[in-house]
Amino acid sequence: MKHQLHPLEINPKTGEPFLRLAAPHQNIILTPPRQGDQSVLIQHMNDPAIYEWIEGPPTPYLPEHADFWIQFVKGESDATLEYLRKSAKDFPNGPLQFVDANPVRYLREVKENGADVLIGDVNFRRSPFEEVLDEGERKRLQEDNARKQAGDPTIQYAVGDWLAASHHGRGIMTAAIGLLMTAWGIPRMGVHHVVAHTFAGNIGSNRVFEKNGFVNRGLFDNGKTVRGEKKVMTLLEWTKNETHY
């Protein structure tokens, strides 16, 4: 009989869930965010190979953004943990429970002393539907979308994600979406339909996504603009039954 937590591991000296990239990538896990991220999130953040490519962070990155997200996100990920724990004792015999979100999204490298260094971000969160151009429309459709219950497949998700500038070019984001897509995005939040907006130039970003199956739509602009420069997106598109997921 699996657990709620399937297929999440645990480590055995903290009790904290995580899960594994696959070889050549083990050493590097998915955990849930931690209090103590914030010192580390913030060299992060405040790196243009970083920032200049996603939307949220403020700039300049300071420590009272880094602990107002953290506990947002750690927030959220205890939430959706403590549901599973709490499905554990209501459903012991199963059949395991659709939740909506991923609890484990910080990449994490682990280094030979056992000790891991804080390197990326993975997650998936009900879509906002950038790439609907009309303002009153696509607030429609957010407020639809957030209405369904989890694991409904017509939910529409959209993942984000960073890492580190010193792990670009070895492959660990594509690791990584795949494997939170085959082993929690579809089995355990029922996910069917996932987006990506990716802002236009970001070639390395789009070549990620379309590794693990996501379809280039092309360009739009929807009028965006983030940190006072207007922002031209790229939608990318994954749906179940066009891949081989």
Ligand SMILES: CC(C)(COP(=O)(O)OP(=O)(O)OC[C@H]1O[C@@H](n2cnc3c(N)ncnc32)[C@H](O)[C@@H]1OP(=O)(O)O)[C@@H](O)C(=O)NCCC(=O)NCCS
Given for the second form:
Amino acid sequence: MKHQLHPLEINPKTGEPFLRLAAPHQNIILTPPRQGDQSVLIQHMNDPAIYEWIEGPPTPYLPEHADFWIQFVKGESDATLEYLRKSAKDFPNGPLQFVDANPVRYLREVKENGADVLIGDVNFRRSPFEEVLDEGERKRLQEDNARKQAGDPTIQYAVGDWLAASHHGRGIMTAAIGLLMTAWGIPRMGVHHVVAHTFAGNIGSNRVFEKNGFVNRGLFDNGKTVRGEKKVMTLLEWTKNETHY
Ligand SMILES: CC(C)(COP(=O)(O)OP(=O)(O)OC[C@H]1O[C@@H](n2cnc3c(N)ncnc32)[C@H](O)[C@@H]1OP(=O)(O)O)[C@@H](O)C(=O)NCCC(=O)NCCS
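Write the structure block of the form predicted in complex with this ligand for the protein whose form predicted alone appears above.
Following is the full complex, with the preceding chain placed first.
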């Protein structure tokens, strides 16, 4: 019988669960967020090569933003892991229980001396339905989607990600998203429908999704403004039956 944390591996020294990218990126692992990630996060969230392409970070990105964020994402990961550990007791003979998030989301590069450095983030969450232009309809869909039980094949998920600029263009995020889809999203979240909303012109991000079987559905404009700038977006869409996974 597979353990409820399957296929996460466990670091024998720290007890932390992780997933390892395949070669040639085997020195990169995905882990939960940690207390102490704040200082590296602050560096990357103040880098325009990253923040200009994502909606969330306030600029300038201050220590209190990082403290709030690490507490929030660590809390989410901890809750998912806690649920799975409890499920091991509640369902000792299986089946594996579905969850609605990936508890390992922070990419870390493991150095030769065993120390690791935070280099990125990738996460699945319930979709904000940005592609739905009518605000009332969008809100209704968000609420319907949020009410669904983990594992419901009709849930629409959305992926968000960023990677340290020093590591761009080496195929790392393509590999990380592929791994999360095949090792976690499909078997442990039961994902059938995943979208990504990228800002217009984010060719690298669109390619990452396309290389993972997402279909580029083109541009849409829902009137969004981010840090004072109007943003047109691209919808990328993955559905379980249409792709190579
Ligand atoms: C988007 C991002 C996560 C991509 O990560 P990455 O590890 O560099 O991506 P990969 O190396 O796996 O793939 C990038 C692909 O885009 C291509 N690409 C990148 N910039 C490009 C450009 N300006 N024109 C054409 N292709 C481009 C690369 O050639 C590669 O495709 P290929 O393998 O077919 O050659 C990273 O650039 C990033 O963090 N950007 C800032 C934040 C961000 O945009 N997040 C996504 C929000 S939706």
